[in-house]
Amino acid sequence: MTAAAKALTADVVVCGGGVAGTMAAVAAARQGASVLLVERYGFLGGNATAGAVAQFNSWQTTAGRRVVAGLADEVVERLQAYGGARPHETFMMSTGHQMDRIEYSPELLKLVLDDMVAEAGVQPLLHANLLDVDAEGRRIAALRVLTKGGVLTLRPQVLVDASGDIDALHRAGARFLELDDGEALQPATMVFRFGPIDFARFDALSADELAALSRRGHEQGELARAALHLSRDPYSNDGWFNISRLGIDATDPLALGAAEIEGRRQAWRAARFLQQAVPGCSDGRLRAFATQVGVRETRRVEGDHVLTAEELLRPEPFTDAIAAGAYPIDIHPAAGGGLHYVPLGDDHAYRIPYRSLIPTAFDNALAVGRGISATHQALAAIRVMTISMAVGQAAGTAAAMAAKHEGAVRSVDVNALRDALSSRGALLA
């Protein structure tokens, strides 16, 4: 039988193997579901690996109360066992606010995610690109993906769209949220590796000195973003710099390709500025580009509940909360060098409701990652990978439960879902 004629069935099909999708796949498999995980690259991780973001932010409130654990904790523990993650630390952002993070090796994260998927019994389908989706009324019936062996048809009980751009639900005909007047998509970034760095000298720079250097680089046209933000590699004196700015709609194929090219140019100029002007960087060179630009925002699905910034800032005590977070509202404007930053209180945490994962147009689908049902401003807080892992764990657990009821995601007992998540170490408030 040729691949073009072959169909695969599974309780849960996860489209997109970023950290949100991988956690969804692992969680569903650990609940006893059969799971197919579709990924376009030959490795998992999405922005965490291909985008080389190299740090997981905001595990806790600024007062130190943990708000993310569960599978996300397991990822870090496994990274540390490989020697691929630095200790939990607090650092100063370019805005002058403190944030907590764990810096890690994108390459070793690939191994960690491979291990977790294999041990859970997930069937990964790598080097697979989504072609189209068949919807029968309010039900996702099939996905077709292009593989090295031809076209495969996948038939899920439940679809979890973790593709970042929510491509599967878009092709199926889901409804999406529009930007309000005056809003623009957050820009993408080309992360790059630079080193060696004399971190004793670099870390000795005060916040004011870093800010002055950042402004100087931006004013001279060497830095697209007025920042010198980096993640230190766990086992070398290199750093991954997240300081470029590419104002595009990453669902536009021509714009995305142009951004990859411009991103590399911006990284080269930034590396030259680092070498010439930044203490501790004079011996450094540009070592590598990320595999792809890191995308912050594209499509946001219309869900049963649209999460708002006001609900995060209250915070709203959702009875169907399935994950929590404490990352602030952090909007990168499409142009200029600054940030729109709304800090939270010292012990402020918010909740994400299950209903924001359920697309209004379908009964057997969930969305996770940066495309969940949230306003532009709310997404600016909940888009980070730490929170995405928590939401992914929740979605995978819910999908496995729904698969026992013909995929009906709204039939999931939310209290039972919350209990299952808590029993697996997740934090819900």
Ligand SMILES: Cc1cc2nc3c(=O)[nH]c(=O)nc-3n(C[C@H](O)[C@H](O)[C@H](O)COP(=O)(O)OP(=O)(O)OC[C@H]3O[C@@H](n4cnc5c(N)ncnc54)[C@H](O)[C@@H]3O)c2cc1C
Second form
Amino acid sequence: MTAAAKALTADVVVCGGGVAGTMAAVAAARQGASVLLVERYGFLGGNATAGAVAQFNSWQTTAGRRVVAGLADEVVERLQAYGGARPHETFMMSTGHQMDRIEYSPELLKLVLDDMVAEAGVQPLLHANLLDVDAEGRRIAALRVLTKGGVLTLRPQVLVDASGDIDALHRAGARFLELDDGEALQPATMVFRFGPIDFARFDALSADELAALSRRGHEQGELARAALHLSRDPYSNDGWFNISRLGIDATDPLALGAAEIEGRRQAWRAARFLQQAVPGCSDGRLRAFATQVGVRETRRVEGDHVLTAEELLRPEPFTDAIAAGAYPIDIHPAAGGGLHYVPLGDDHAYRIPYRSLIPTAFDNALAVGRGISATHQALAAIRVMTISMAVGQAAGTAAAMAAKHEGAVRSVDVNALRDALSSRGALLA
Ligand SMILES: Cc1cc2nc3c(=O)[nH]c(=O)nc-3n(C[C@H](O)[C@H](O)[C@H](O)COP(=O)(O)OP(=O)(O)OC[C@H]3O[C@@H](n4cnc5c(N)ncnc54)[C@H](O)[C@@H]3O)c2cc1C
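Starting from the form predicted alone, produce the coordinates for the form predicted in complex with this ligand.
Shown next: the complete complex, the earlier chain at its head.
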């Protein structure tokens, strides 16, 4: 691409380079498609890097059966090769439930995603902000993005909207799902880095001691969330703390900016509490804020199928399942310090149908990641990064197949898609 180029074509344009979008781009390119990956920041990863979430949760059921692999596994292997991931482990959550995770370095994840995109032959378009989208009837015809070189027009056969907020489909005029009465968007969180921590002392705290400290911090107004939840940095004695809480609609520009400011204030108060009150943290300092507040939930597109919590809990054996998951329903309320948590049974896994990726309004588009067609309750389970990566891999594979048929995503042979995913190590049940 030259700076003078004003229009680019590709089989697949992925809008948004979070973990879902990056996996979609890599999967599509490995299927032989030409792929442009549009990202507003100068690096990939979204919540996983810019939001410094720093742990991939729920690779397996509580009984230990693996439900996510494929490209997500490759991400972890590459992180480990850089020294940027801790071993897989199970741990006890503040709710008293068991969970598994892999903690990683958000900085080194940027390198891993760069490598995967480069090796797959994806054309990354960083520092590119979506401006608007042209739809011609039920077809996405073009996206315009604002770059350092001016406005570029991108013409895809297939659009994969991986922007988290599903900005591209929103601008194209897609339909979106509403919250039900009594529901609210999950809050955003400003994750912050704090250290050094004496982990020998911190990890020696019992669950009851941690809960009592968290409650005290919350009652004193120092912790917005009654938890001391952190991801340990793999190569230092620092931790990334996920304990602020910002009840906003992150698609509202004024609210988003205000949340960044309030998030930093909450992080500062929480860091002060850690230093003053939490064993193992007295030498620690606030070292860094995440690049931006992490956003759990905004828009959910209306798709050919709306995935529900009941379907996850049964679980529904979808014949068009393209990914699986075992993360429980985990709702952070917009206000208050608690958590609404619905654990799953011991060996319980659920499936995600291809139809939940297909927006009802368009023929050549897919949605991935935290904006797919699911109820608020179902999204509270399937939003995590392991599942987002698995869904991303599926969407990219499907997009490459659809690109051979003028982008018609409903013409994809679902059995062939499932076979292609299985042959590349993805788990579908
Ligand atoms: C505080 C917090 C804690 C969490 N904890 C965990 C956890 O412990 N474990 C876990 O597995 N998951 C966790 N999650 C969930 C998980 O991080 C997200 O659901 C997941 O990362 C979503 O990935 P995504 O790719 O769909 O979206 P995002 O990560 O939001 O990525 C969207 C990408 O699109 C880009 N973009 C957005 N709009 C535009 C635009 N207009 N133009 C160009 N680019 C654009 C963004 O910069 C970003 O790179 C947490 C989330 C949050 C916020």
